[in-house]
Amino acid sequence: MTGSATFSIGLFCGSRDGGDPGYREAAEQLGAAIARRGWTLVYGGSSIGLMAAAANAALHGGGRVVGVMPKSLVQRELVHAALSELRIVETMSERKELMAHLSDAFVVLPGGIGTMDELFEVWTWRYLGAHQKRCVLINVNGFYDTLLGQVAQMSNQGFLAADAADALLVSADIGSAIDMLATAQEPQ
């Protein structure tokens, strides 16, 4: 953990709601899955699409919501108002050295270039040891079918070493996703 009093959830996805409600819905369960938890949810700052669903439900829970956005965001994602609290960056890259600095691992739904970006970062330091953190990925109704026939592909093509490819953990299910990132809580 990051030596904070809870467990911080880092969750990377879309600041729209995409073409399948499934994906709002599956926001919605992690948000107050996490708030369930007691667990602090970590994200981008912005009140619409996915971001603010997860968001949403987690204050709603009772939970603890830091947003993370840089200036140049705070209009255009328009900045939640409601948030525990909101942390103010210059860059992108800023919004996401911080964010990983305050979660303990990682969850990612369904996004955009964004997203795909947070993804490939966090899951790059982990494999370069710049952190142990669990990187769990949320297949929701098939979506990142596609990234996981390129990550077998680039593996099988021996671009991907087996020990990368493992790193990145993927459910199907907020359940089974929440169960692998309480297993990251737990002593190694």
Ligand code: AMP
Contents of the next structure:
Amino acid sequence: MTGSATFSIGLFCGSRDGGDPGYREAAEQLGAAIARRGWTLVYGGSSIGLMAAAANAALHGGGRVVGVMPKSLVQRELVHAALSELRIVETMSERKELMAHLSDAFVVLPGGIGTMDELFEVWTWRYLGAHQKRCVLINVNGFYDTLLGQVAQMSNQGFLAADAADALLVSADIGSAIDMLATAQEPQ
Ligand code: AMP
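Following the display of the form predicted on its own, present the structure of the form predicted together with ligand AMP.
Every component of the complex follows; first up is the chain already shown.
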């Protein structure tokens, strides 16, 4: 655990809604499920896109939501005004570091290059042994099929060790992602 009072889930996802309403529904379901479990949601602190959808659903469900926002993005990404806690940091790197520190496990929904950057960082950190926290990719409506195809290609061509590939858990829906995250609460 991180030392935080409750089990904390770090969420990486788009600062936009994307082209399929299912993405936003998934973000809302995830936020609500995290709140129902009594977990804390740790995310980037925005009031836009899937990030906001998950945060608002968690807050609506009575959950605790911690936002971590770099100074430079406070205006651009419109910081969420009603979070349980807001941490303003200097840089993007500090944001990722603090989010990682505050989280006991990570979950990834559809998103853009920011989401990719965050996913690959926590995944590689786990593979390199910098942390032992679970990383769960939620493949909402097949959004990540092409990425997973690339991961398979890296494995097949000998660029990715089996244990590195296994360090990224993939779920097709929110229910199974929550089950995978819940397992992370048990001693590993
Ligand atoms: P996106 O998936 O591009 O919509 O971005 C999702 C979130 O990732 C947004 O809050 C971005 O500000 C954030 N982000 C983008 N690049 C980085 C980075 N290098 N480090 C940390 N966060 C980032």
